[in-house]
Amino acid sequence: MKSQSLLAAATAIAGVIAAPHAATAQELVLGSFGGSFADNVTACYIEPFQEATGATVITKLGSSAQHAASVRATAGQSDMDVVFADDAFAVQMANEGLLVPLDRSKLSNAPEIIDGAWGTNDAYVAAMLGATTIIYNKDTVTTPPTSWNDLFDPKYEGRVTIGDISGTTGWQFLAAVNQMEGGTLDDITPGVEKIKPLAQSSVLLYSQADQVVALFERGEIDIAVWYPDRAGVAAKNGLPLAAAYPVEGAVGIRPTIAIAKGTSQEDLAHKFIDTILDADNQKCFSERQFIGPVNKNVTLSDEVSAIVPTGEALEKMLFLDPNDMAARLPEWTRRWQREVLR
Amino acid sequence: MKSLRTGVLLVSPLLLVLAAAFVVPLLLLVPTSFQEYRPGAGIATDSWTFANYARIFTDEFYREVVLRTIGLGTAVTASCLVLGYPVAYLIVRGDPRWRLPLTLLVIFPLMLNLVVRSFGWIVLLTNRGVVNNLLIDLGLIERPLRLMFNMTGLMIGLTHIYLPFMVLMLVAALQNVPRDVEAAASTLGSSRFHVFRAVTLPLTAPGIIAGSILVFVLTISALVTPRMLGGPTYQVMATLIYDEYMQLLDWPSGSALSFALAISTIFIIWLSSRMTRRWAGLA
């Protein structure tokens, strides 16, 4: 008798503990990038979303490549529901059948999004527009750089940093210099030859975007190939940084958001993406992260417009086909490892 | 017979865990290492190729990284041995009052996270780091020395990180050497150096072998420190494998490299332990 009542009590307690869980099982796992990006995603997207739906969002930090690798490793039953990744990696995941195509009818903000943002068959949507361009220290560089060639100027020797090819700025800078030197996507030899001495004399080839902040802070560099959004955030925190858009054109970055296959939360994931595409939230994120919005109805403040590519700089911007790049990057990386790094 | 069966029964839980957590996942990678990777499309599961292995031998870059890794392993092992032996000797044969503080000094770094220790070396070795700034302020050099992203940085970092393992192994081995044997050699007219070379050193061979193998294996498979102190420019096999998996998403090449690393490690351990055993007269 006694053991039976004990069992009943235990069941009752278990029931009480389990019940609220069943009600709030709404949990969304987001693969995000780290640093200021993650903080601003929380402030502008996650908080409004949690308020509106009552669901909780858990973030998992990593780079595009790391997210793509982990989505593949758990193929079809990803531990992430929605994931941020640069477009070349989003294409790679889509080609491998690891993404759930977006359903525009579930995205109320879809009509407000620029056309170029959508992936093939709506496999993903760009969540923002970034760039790879030249960032310099206003205090030490008096005449703003105007061309990618300025980075090769002997007066900056040993005061430059560029990204390793494992990061977005790395391969995009290679693509831009290659184009400037008359190469094509099929033949990157001119770009490789040109960059090699710069890579070897540069202070370091950074592999994480935030390493550059420390280099500017310690005064180790005057000029860098970097992201205007990270520079904008650093400038807001007191570093004397400015963005320069080269005449040859900066390179466009489209960080995308997509739904990983195997999620049990497709509807919730769509709601989260809809939150990201919302004009107010896009404005909030652009203002904090200094990055271009994809919603047509967003107007930016002057402070942000000064850093974000607009007008002529935007028109000249080089946008590389992500499908093409996904197929070329391994080969580029191999050449980089063998010819630039040695 | 019965004792054998008892023995098997006793280790079977461990065998099961090892098989499930280590052997099975490794075997699952074997087919992957023979498949073709098509950039942009993924792993072609219907393909069958030796190219991933062939590339390790034919590609100059891979070959350089393999040799560099083995060279680094050997150099770190040697420097740990040279730096660690006197410390171990002092702990065992020195003033007993010093034993505890010395042992604590050796063990203390192990209590710090690997990332923190590697980061500490970055602070010291970077272009505007403590070492370079000091040398520049003293007027000894004009431009900062390149202490990171090359062999120097990795040697310093890895030697520091794996030295405690070597010392602890050597302490255990030295404690097993009976003092009577050394005393007997001295009585028979051996000089102190000769006693050390002819008696102590060979008798501690098992510790030297164990410590060297441990440090060597840890060094060639180290990822965090080479990643932080070597950067993208100075690759070793572990960082190369990481890049193949995580950056290029080329799992077949990564798997082939992993197996090559594992096989060469096993071979080198087998060879070195054979050679050392012969030297110590144990074979």
The other form holds:
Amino acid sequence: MKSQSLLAAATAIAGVIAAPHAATAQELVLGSFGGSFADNVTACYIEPFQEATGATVITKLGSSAQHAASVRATAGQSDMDVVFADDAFAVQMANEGLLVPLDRSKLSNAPEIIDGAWGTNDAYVAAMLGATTIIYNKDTVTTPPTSWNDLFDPKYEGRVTIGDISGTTGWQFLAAVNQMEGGTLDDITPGVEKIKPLAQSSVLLYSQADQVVALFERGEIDIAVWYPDRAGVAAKNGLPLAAAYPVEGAVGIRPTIAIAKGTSQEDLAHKFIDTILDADNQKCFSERQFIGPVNKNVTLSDEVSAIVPTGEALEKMLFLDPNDMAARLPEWTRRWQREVLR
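With the form predicted in complex with the partner chain in hand, show me what the form predicted alone looks like.
A lone chain is what you will see next.
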């Protein structure tokens, strides 16, 4: 009898000790991008998720490269449960065994998602469709640009910003210019040589997308290689910005969402991703962030459709194979650091 009492007491104590851990288990750590992206992720995805589940989402902000490096550095024991990353970086993580394959049976909205959104073996799913293109100040650039070549016009010297290759716009711009100059993915010399003087005269080789907002606000640039979704948000907030899609084709972006290996929150992570894939939540995010949805049942307003690539611009868009680019980016980065930055 005495031993039963001791066992009961021990069980009760264990329950008391376990209670705080159970509360902690309802926290989900999300690797997100910063700026307006983070604000709108909170409004359209995190708040509905928290309301539905009672869980708390903690965000860790960074770029795709930073998130991938963080997941890689922790060797499968990431401090993030769910992470946003552009598809080339998601492929890198998947190839290195750092992601938990998605279980579509746990994603009620999976049947509504476009086919091309899913990674190999469902390692990740694209959460939205964006682009790298030309953004300009309508007050200072009276003739809208029509080509990537317009960025190299001497009249814009010292009034341009482009992304560093550590960010998505950096390597995508290199790919686009290289193609325009007759290069191939196996030979990026034409692109490197073309971009080198532009990089050296740029106001900034930015590494974080929201850095460009400040440059436009301070009047330090007229034109940028940037994201139409960020430009759309900035325009809604009063900046005189517009997106131009070059005749050679903008470059498509598929920001993805994935579950980091090592998480103890797989079920909760699936619920969060299902929240992201929900049609109402997708529409909320697309309307606020000016970015394309992946849920087939979303209809966008005319205002957003004017920024999001559609029609001929969408047809001309260059979509690079993320598996191929994941393999090429290390060497592209070395060449950029060796030849463009010096």
